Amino acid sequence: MPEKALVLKAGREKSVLLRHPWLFSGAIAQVIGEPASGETVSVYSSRMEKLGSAAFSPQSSIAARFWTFDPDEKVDESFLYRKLQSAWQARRELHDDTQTTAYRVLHSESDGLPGLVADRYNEWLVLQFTSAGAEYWREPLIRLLQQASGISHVYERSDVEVRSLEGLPERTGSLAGGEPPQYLTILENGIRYQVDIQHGHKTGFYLDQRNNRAHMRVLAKDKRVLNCFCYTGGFSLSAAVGGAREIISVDSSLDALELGKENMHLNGLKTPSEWVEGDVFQVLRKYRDQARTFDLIVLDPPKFAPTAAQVERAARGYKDINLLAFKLLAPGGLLTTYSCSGGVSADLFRKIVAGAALDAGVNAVVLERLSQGEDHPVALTFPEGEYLKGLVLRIN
């Protein structure tokens, strides 16, 4: 047996045999040796059968994240490079760089490297290390990802609360290639956006909504559109390109709205547009009281429930905004509504929206179910990776 290992309690190897990458602390009977945070350990069943190798995280309830379920595979720089190269090549095959220059390069567990996210913005990579294991290998991962991608400019956005669960401080800053400009101009499905990778949401932009923004072009023709939680105008620009009659975009951030206006100008879009600074809940109530109506409403709120413990409070928020949106729709109007909360399942989200329609007194039908783009893949053995849920609904 190796010097550092985890031995599972009897009967607790089921999830491992199903190749789920997370191992919770309650499943561990014994820690052999004194592995450091993030160090690779072998994992054994209670019968001392080796099940694979994982990154140890002593401060997290997820005590280990599997690198490999092959008992004979060695976790080293060659292993990491193979994973990175495979992920990069898969993304290159997905995208036409003449139309799209920003996308996710590496999606953590779903690409076999738990706790590491890498997004491409033109000739910059933006990395996010969220697990002890990824942090342990951070320097080799940076270097190897540069080799696999051929991109030399690298910035870090590990400014996420989940790092505290791993006993890690938040970190941001340039890792290679100097400081990035204030804004990078990216291309997504032929539309140009200015992106702030240093201070913007997530790693700078909501890349996971790329396909859904493209679909907005089909839905928006000749419609009066209300885009809520609009950020820098992703859905608004797509609606304009799709021929919307008019667009109102609402967000609490004045800076985001100003950038949205600039993005509209950058693309030469002339659709009559209004950019409203305010709390979406309050703005929706004001529009309800004014008896305003819209043909198409977009609800793309921030994460209301990062964990299952916050689901009840989140459910109330989702129901409230969807109820208000249903009341604002003109007859035959469309609602595109999303949840990016990992703690809210697709089934629960549908039930919340159904309850909102019932309370609003409208009959709604589901036209489509939407999810994240293909550059944010979901491993069959890791359903938690499917965090973005969307519905396109029509009221009768």
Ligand code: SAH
Second form
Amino acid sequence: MPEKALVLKAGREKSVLLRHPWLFSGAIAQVIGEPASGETVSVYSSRMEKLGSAAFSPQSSIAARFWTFDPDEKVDESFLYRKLQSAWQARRELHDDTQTTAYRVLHSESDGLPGLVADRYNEWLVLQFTSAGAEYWREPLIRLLQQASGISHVYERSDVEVRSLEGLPERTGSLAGGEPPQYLTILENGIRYQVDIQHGHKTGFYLDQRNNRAHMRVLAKDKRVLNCFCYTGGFSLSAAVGGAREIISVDSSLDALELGKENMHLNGLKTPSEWVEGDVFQVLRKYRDQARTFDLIVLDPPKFAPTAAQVERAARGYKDINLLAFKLLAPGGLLTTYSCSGGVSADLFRKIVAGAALDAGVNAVVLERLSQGEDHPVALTFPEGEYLKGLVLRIN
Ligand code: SAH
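Could you present the same protein in the form predicted in complex with S-adenosyl-L-homocysteine (SAH), rather than the form predicted alone shown above?
Let us now look at the entire complex, which starts with that chain.
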């Protein structure tokens, strides 16, 4: 049987030579050997030089994702195990189990395994398969990750829309170890949070904000805090531990707010707190009309622009909430504002926030630029991996 392979159009090997892991369908001249969805293919330049091996994804505009750029490296279980072990080892070195028991173990392309995300919550691993290639290897990947990590309980949360782009249906459920408990009580920098890995957002918790939540403790001392898009209280609890004077937390999800309240009790935190169910866009307007002020505002909205196509609408959303937040800040107040939209670059985000400050009539300076935690690494060859952008601003 002939080798299964892709041959690139002339001049289209440039991104491959830069080791970008994605190959778009428009770059492919020929598909040889009828590879199945997710199957490993050799990739050749138009001059028939072998450039590496990739997972074929016939339904997606990202028609292949590279496993390796070494023409001689074999993609087999031993290859997968090396990647899994290296990612696990890196996390072991980064995290102190006595303080933090939940973090990302595998961050897809940036850990060399495109389409696989794995998060650890105590003795559970929660997996998300988002590409045809990862799906193709799912059984070995599950088994080998259990081996590499020594964690046997595995739950799947492949309930993400991107799977449809790869022709994959959504999938959730226990993969090993039976049904997980309704809540796992994880530790993050010494703070306890209850996490619902079956129904919570993402794989249960916004792990990417861990360092920024820790930083909140430093910023919040004696402040009147407004935490917008609070989910289960991540930034609220950090502000409480940091000595905030009072905290208002806003979210549209009643379940998330209930858990937030419980999380406060779980940690014995007594900071005066209000949990408000509502649409942040409306709540901020109401507070503005009431002429209320705050010393520290957090804006951590959901992804307004998953891809570049929705950027304009997203920009309006970001501008709106940032403008309102600037108006609600007392003199000398701090704004920590985030965007997790892949389609909005750090530079564009800074410009949107600058426009909001201008329209709000405030002078603001950037004190710090923030990003995702070190368990969400960004391969230098894969800038798309850097999606979380944050600014700490102070108004004068
Ligand atoms: N800062 C949080 C994560 C925020 S995720 C943490 O550290 O854990 C975004 C949150 O925004 C989700 O909880 C979602 O329920 C909420 N949300 C989405 N749209 C909203 C809206 N228009 N108004 C209020 N909350 C909203």
